[in-house]
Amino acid sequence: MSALAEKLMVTPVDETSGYDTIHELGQQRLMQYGFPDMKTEEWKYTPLRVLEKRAFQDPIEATTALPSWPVDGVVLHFEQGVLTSDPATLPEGVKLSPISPDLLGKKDYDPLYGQREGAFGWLNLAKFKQAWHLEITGDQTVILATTLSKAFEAQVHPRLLIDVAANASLKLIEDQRDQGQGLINIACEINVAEAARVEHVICRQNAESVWIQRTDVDVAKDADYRVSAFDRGGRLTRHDLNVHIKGAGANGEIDGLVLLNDRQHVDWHTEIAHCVGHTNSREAFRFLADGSGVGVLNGRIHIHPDSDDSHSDLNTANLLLSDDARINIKPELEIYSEEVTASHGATIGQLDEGSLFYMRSRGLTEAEGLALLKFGFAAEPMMQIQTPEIREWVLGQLKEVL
């Protein structure tokens, strides 16, 4: 077992929860594979030195005030990874209950998490204390609010399974706010049933905590899954987002925006997998890196055998706003069917001095001109949010930052 695994596994898990077999599987795999290092291809741009230096404490009770949101919906508040909302008060069409050990045990996690590249998935299986099953029917709006207080120095491993029923519609907002300096390691699975619709918006604002998240999405026949992520940076954050399109007529889309500044490192690893034919997907990501910020994007389109008539496009455009900022971009196409269309494009550049000069000639200050140029570049992915109220809310946050 690696030194990092020993540090993170030092706290014993609760063996009275009924999840003994799942915890044991996670522990075994973690001991077998260990954590990734700079020689691990999928982690070569994201070192874990920050975690190695941390001394984690037991969680302490905290209460964080929640913000307001632009739409009415069910609010599920996870304070330091622990659900504080009452599942018994949820309206019809929204059901929240603990995941049964039998349901967790049916899944084959080896092909999902792999070896050391999926170490945080195995760590979550080994250490989670709460695992929730959210079931959606009808037309619903759900807000997952995750907050970490200033005193947060613990490690927590929340787990959530979301089932969206056939023909249902879900607006899902993940509002994630960190003020601490611990570790939160989230595992989320979303199943989008036949002809269901999911609009998923992720807004993340981190401080010094290490924020690791893995989201695995299965999209069934004629279903539609669209995610828009606005990541405002943090000391070290990593999100593995995997969309598996498993039914003909299904569609999957990813739009992302990352803002980076000094001492921040943000890593997004995305995969859209066309498991069958007659499917569509699209991905667009933008990074703005300032100060000494480091951004990583590994975007992968995987078209499986016998997936003819699949169509996909991956595009990323990025801005370096300082001499010390870095952006590492790796678009990938892996295609095993012939009758498909797939493309990718990637650019990294700087702000156009000519455009800035034009704005200053029209009376804007340099700061105003820079803010306007950055907003025009950054807003494009967020314009894809379908619900107008949510779109304006996210763009309002972007204006505040810039």
Contents of the next structure:
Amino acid sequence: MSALAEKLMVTPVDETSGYDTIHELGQQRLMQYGFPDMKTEEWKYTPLRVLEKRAFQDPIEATTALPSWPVDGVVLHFEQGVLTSDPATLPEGVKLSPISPDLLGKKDYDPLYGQREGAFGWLNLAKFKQAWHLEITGDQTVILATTLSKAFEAQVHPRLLIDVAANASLKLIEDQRDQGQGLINIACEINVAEAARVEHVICRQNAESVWIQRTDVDVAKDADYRVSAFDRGGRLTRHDLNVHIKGAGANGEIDGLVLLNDRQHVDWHTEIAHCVGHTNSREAFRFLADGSGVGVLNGRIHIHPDSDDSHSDLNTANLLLSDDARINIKPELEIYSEEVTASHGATIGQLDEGSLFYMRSRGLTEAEGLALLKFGFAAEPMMQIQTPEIREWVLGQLKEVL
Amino acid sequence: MSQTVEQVQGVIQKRYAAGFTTDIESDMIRPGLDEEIIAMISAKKEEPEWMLEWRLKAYRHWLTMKTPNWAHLNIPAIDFQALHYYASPKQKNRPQSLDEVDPKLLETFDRLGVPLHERARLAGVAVDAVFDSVSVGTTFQKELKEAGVIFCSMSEALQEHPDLVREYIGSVVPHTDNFFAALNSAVFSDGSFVYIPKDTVCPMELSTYFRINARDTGQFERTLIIAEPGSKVSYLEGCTAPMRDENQLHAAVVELVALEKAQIKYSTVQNWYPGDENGKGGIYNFVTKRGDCRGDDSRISWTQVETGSAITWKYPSCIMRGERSAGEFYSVALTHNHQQADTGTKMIHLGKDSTSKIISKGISAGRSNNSYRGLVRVAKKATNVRNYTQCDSLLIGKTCGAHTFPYIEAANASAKVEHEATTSRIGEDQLFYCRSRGLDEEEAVALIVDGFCKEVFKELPMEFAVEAKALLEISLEGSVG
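May I ask for the structure of the form predicted in complex with the partner chain now, the form predicted alone having been displayed?
The next block holds the full complex; its first chain is the one shown before.
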């Protein structure tokens, strides 16, 4: 067993939780496959040295103040990975309960997590303390606030399953703020049922914690799932976002913006899988890498056999703003159907000198001109957020940072 | 059931016209791979002692390596101990000129359209013909010598120019590079050697034709091209093999060295036997090709048309070490029936102001899988690097796959890297237009595919472009309807 596995796997399976079978499965797979290293294709640009060096303490109780959000909705606060809101006080149409062990046990995790590359998925299954099931009907807004306090030095593995009922509509804001130096390893599954709509916004600002998250989304017939991620960097962040389009007429869209600075490493692995035909998807992702930041994007479009009339496009434009910054991108296409269109475009470059010159000639200082150019570049993917209040809120944060 | 056996065979022959076997006695060493076999290969070639040591070092390293499995390929296990690592047509003495070469061999190359003899004069291309493990002859050697150009087989180079070989061999593709490069370093039996002296433009196109004939053999040739400062050369490579039910292994290594202001253009039309409609037989083509733009302002250009092989695993690469050096890669890869291809390039930018361009066209038909895999890496100190990549895939039929795996790594803030890729089927409107003009469906597809590949074909020397176009048409037969 590797040092990392030893460090993260010390706790024995708790047989009284009711989740013992699923914990055992996670533990067994993790022991079998181990943790990824630089030779694991899916992790080749993201070393886990930070994690290896870190010593974890037991979680301590702390309370972090919550910010305000631009829209009213149900706020579910996860403080250091533990739910602090009361599930009993939720309004009609929003139901939160522990996931039943039966429901968890039914799912086949092998094709989802794979082997070594999905080690953190298996780790989550092996070690989660709380696993919540959020069920949505009607038209709802839910804010998932995850905070890690300054004193956070633990490892936590929250698990969440979100079921959005047929014809329902959900605005989901994940507001993630880290001030600690531990490990958070989130596994989230979202099922978007027939003709349901989900507008998902992820706002993340990390400090020293290692933030690992996987979001697996299933989109049913005629459903619409759109996610916009605004990632302001962190010591080590890895997000696997997999959107499986499983019904005809469904649509999946991913927009992402990552700002990077000194000693930050952010790795996004996205996959859009067209499992059936007559489906559409789109992805746009931008990285602005400054200081000694490292950005990684692996964007995959996978069109399965017999998925004719699938259309997909991935676009990634990236800015290298300093001599020490690095960007590694890998846009992949894996196509097994004939009557499809799939394309990707990727660029890495710098801010346009000509535009900067123009702004300076109009009286702006160099810093102002640069900020304006950066904002113009960065704002584009965030403009796709449908709800105006949320869009303005995100753009406001972006302006503040730039 | 009205078709006769002859008609069927005729169609098969047409599909892979190079699939015949030459009935010639072979001198083979026993199958298997061990230090004794390597010593036997080295002894047969009368190599200097250092070469044998070099081979053994590579072999010992190979023993520690595992077959690569990262490509998007399904490679059946290969029994490396069952192969013959050396096979040559039996000849009493080493022929001193083409007139002494066995007429059967000459006939073989004649049938393949390789200008070895009197036709060579008309074609104006110098040819090195490699049959199984040995070079059977190199044309125009005298004329090239007058210009100072050395063009000969690797075995000959080891005898005549050992210092040159020793200086450069393994300097671009070291034996530790990968599994198949290590295997090749241990057992390579022949290949071509080219040396272009300073400020010399090679007076004619150079060409090597590789032919596998013997059963149960692998071909492991090694090509080394050295272009001294200010020189220029264009090199062409072609290959075929007989139609056999078993799979045969071809693991070559090509090393190019371009010094200051030198230019090397390397073109390949790869037409190894691809196997039959059911995926039986065919060549496993596992090749390591790499060019090193060592000098400032040097340029290396790879052009490849890949239509053959059951499995292709090949990534002709450029290392832009010199300032303002340039690398180019133009590729057409066509897969049909059960063929699998994982091919692309690596452009490693180390020098300032270096540029690279990648144009890759993949066509998948039948039940085949065709992947582009490419890497563009900009090193931290390489300022003002520029890369442009375009890779397009065309799907013909519902049971094939087309995939793109580009890796882009940028570590310098002044880098400009652009990549675009598309996958689509042949446009209905294009097809309809061609048909309305009187073309049948197969002709229309051939025309559209030809247009799709035009950007690559225009980079090929004229004779090769014609051959490549014809090859594509033949390879696509039966893919429509």
